[in-house]
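Encoded as structure tokens, the following chain is the form predicted on its own, with no partner shown.
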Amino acid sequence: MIVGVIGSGGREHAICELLKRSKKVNKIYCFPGNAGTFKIADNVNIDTNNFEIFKDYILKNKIELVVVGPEKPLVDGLVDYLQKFKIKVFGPNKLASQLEGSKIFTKKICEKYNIPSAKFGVFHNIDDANNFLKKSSHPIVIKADNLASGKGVYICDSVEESSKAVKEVFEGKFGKTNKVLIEEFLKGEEMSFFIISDGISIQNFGTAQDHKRVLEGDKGKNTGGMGAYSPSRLIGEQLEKKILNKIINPTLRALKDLGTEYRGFLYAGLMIIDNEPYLIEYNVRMGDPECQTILPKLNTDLFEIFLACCNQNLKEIKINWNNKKSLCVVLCSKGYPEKYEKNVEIKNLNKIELNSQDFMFHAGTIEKGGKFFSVGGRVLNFISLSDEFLKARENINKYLRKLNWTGGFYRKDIGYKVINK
């Protein structure tokens, strides 16, 4: 079969690597794609926005599976509109992918199923939100409602900083919007918890743990993740059971009872205190580097677990995995998640010579003439699979120092929590 797969980053180069091991598919497009996806797929520099071109592009080229990779086209609705063409999409429709499109949207679920979430305002101005904050106990949580790409979300503590971060949101940082949502903070550790659904049944798809802040020991900015572990040092059966029943079924019941349901990737980010699960966000797709970090832990044909949730019948899949520990090092350019300068030429890359067990995906890059060059904060992902987190970290640091790209950094701390050196 011929798959069609949008997205430009490291995982949708991750999931085309997988999609290639499949003796089923003998071709691919990627939709931009980058400089990896470049050697095993036919990049193409189309307007995906523009659901017209993108579909007759479909059907001319006779693309029989979509997979939606990031979360605008999702939220955008281009999953309904390539259905009414009977134009088999992998991801949830227009409607089910509010639950990442709108904060709020998600909070009043939670709100209305009794779902473990943290305390919540909404505010429709700086005034009333500001108002708020002056009464508030820090550290308090700032959201933009809309899609930020996973960067609009501030943790303040104090009322000048959740003030400034209030303005920023206003003021269009992440896209025009006229509220902001304003949340207790929960104290605890994260967890990435991912399921995969047909609108019928469900599989858990693993689990991970996310580096999100620029600096070392979880400081700084917020970015788009510059690392990742798998699986999470805090599931087991137990509590599994927990975010299955209080979580992740009473929001697939919220969207059954609005009229809809939910097919593709669930990713819920939660907050796990005394081992109980509170739910922080929800995306609608796979998250990025968690998707590079539990892929390669797969054993189970991918094509077909995307077909299965198309054709609606996942529970005849088995879905298997090896029992290695991944890890995941971003290596990213210098300033990011600020400025940073872009077409810096990426040396030694085809020096790296990867072992049966290791991976890199490209996410930021672009191949000109031979040669690599990055154009994104996050070019390119180190994935090591091992018996020990510590091993698959230096197994990945052995390549970043071969490497050497005096154009970017990395986190040298990923997964500090399980290695404990």
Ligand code: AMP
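Residue numbers count along the first chain shown, from 1. We call the rigid core whatever largest set of C-alpha positions still superposes within 1.5 Å between the two forms. Bear in mind that the values here come from a model prediction, so they are computed numbers and not experimental data. What changes on going to the form predicted in complex with this ligand:
A displacement of 2 angstroms or greater separates the C-alpha positions of Ala165 between the two forms, with the rigid core held in common. The Cα shift for Ile247 between the two forms, taken after rigid core superposition, is smaller than 2 angstroms.
Relative to the superposed core, Ile126 shifts its CA atom by 2 Å or more between the two forms.
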Contents of the next structure:
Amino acid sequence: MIVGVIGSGGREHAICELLKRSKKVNKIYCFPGNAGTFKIADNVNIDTNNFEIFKDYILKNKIELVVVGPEKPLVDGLVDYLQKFKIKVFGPNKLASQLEGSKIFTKKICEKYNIPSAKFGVFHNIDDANNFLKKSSHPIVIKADNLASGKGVYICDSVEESSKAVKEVFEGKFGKTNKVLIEEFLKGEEMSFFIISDGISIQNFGTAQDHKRVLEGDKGKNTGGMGAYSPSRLIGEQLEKKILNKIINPTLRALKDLGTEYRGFLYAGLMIIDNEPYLIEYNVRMGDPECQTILPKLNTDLFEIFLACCNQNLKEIKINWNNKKSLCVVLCSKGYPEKYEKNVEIKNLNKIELNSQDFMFHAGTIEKGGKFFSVGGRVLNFISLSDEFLKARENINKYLRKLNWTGGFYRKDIGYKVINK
Ligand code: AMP
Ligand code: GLY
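For comparison with the form predicted on its own, produce the structure of the form predicted in complex with this ligand.
Up next: the whole complex, starting with the chain shown before.
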């Protein structure tokens, strides 16, 4: 079959790589892809925000299944649009995507269905928000309602900081808005929990912990993710049951009550406090770099899984996993997450020869005349599967030392909570 994948990150390279392994897939298109997908797919640079142009391309090139990597096209309603033309597409529809598209939508579901999450308030003007903040203990969390690529969240230690954050939100830093979300600060350990659903049944799709901060020791600015490991050190049978019963299942019920269903990957960002899960946020897609970390452990044909979700027979598929530990380190452009240079050559990339349990997925890269150049903040992902997280990290470090890319940097302490050295 012919498959199309939307996205240009490490997540999408990992998805393309697994699709390529399927005997049922004979061609992959990636929109727009990167230098990694370039080797295994046709990279196509058309405007996927223009649904009509995208749909015409799909029909013309006889693409039979579309996989949506990032959240924006989902929140914008691409799935609903393509389905009108009978195009099979893996990902949630516009209403279900509100779980990520609107934090207030999700908080209201939590309230109505008793899903454990931080206490919250929604404020419609600066004065009400500030009056509340003056009476509140800090730290406190201020959030913009809409999609903000992970940037619309402030953890504030003082009233000065929190009122500044509220001002920025109302001034439209994350898009025009007339509301702000203020949340209780939850103190615990974060983990990511993934499921896949066809709208009728669900299956677990692994757990991970990622490192969002740019500096070692989880300090400094927030990023898209500097590395991750899977499984999470927190997960066990009991906690898994609680997450499904208290968080995932009531959320799916809420969507049913709204007259819709959830198809695709669902990523629950959780805070675990004394072995109890609290929902921090939903993402309606796989995480990046969690996807690159988890997919190499998959022993079942990913294409069959996507197809089963589109055909609503996921129940018939047994998803098998390799039980090794997986660790991923992200190599970034110097300066990320702030200003960084683009088009810096990555000279030694061809020298990297990977062992069979190790993987390299591209993110912000392009190829020009057989040479590789960085074009994004997060550039390459190195993943290793091993019996021990420490061994996995050592394997990765060997590649990173060999690559010796002077344009980049990476965190050397990924997985420190599960590695005692
Ligand atoms: P979000 O985009 O909602 O996932 O928030 C980004 C990050 O902010 C999360 O990964 C958490 O580290 C932190 N965060 C968000 N909400 C809270 C909260 N209520 N309490 C503590 N930390 C939070
Ligand atoms: N790694 C965090 C995310 O994908 O949102």
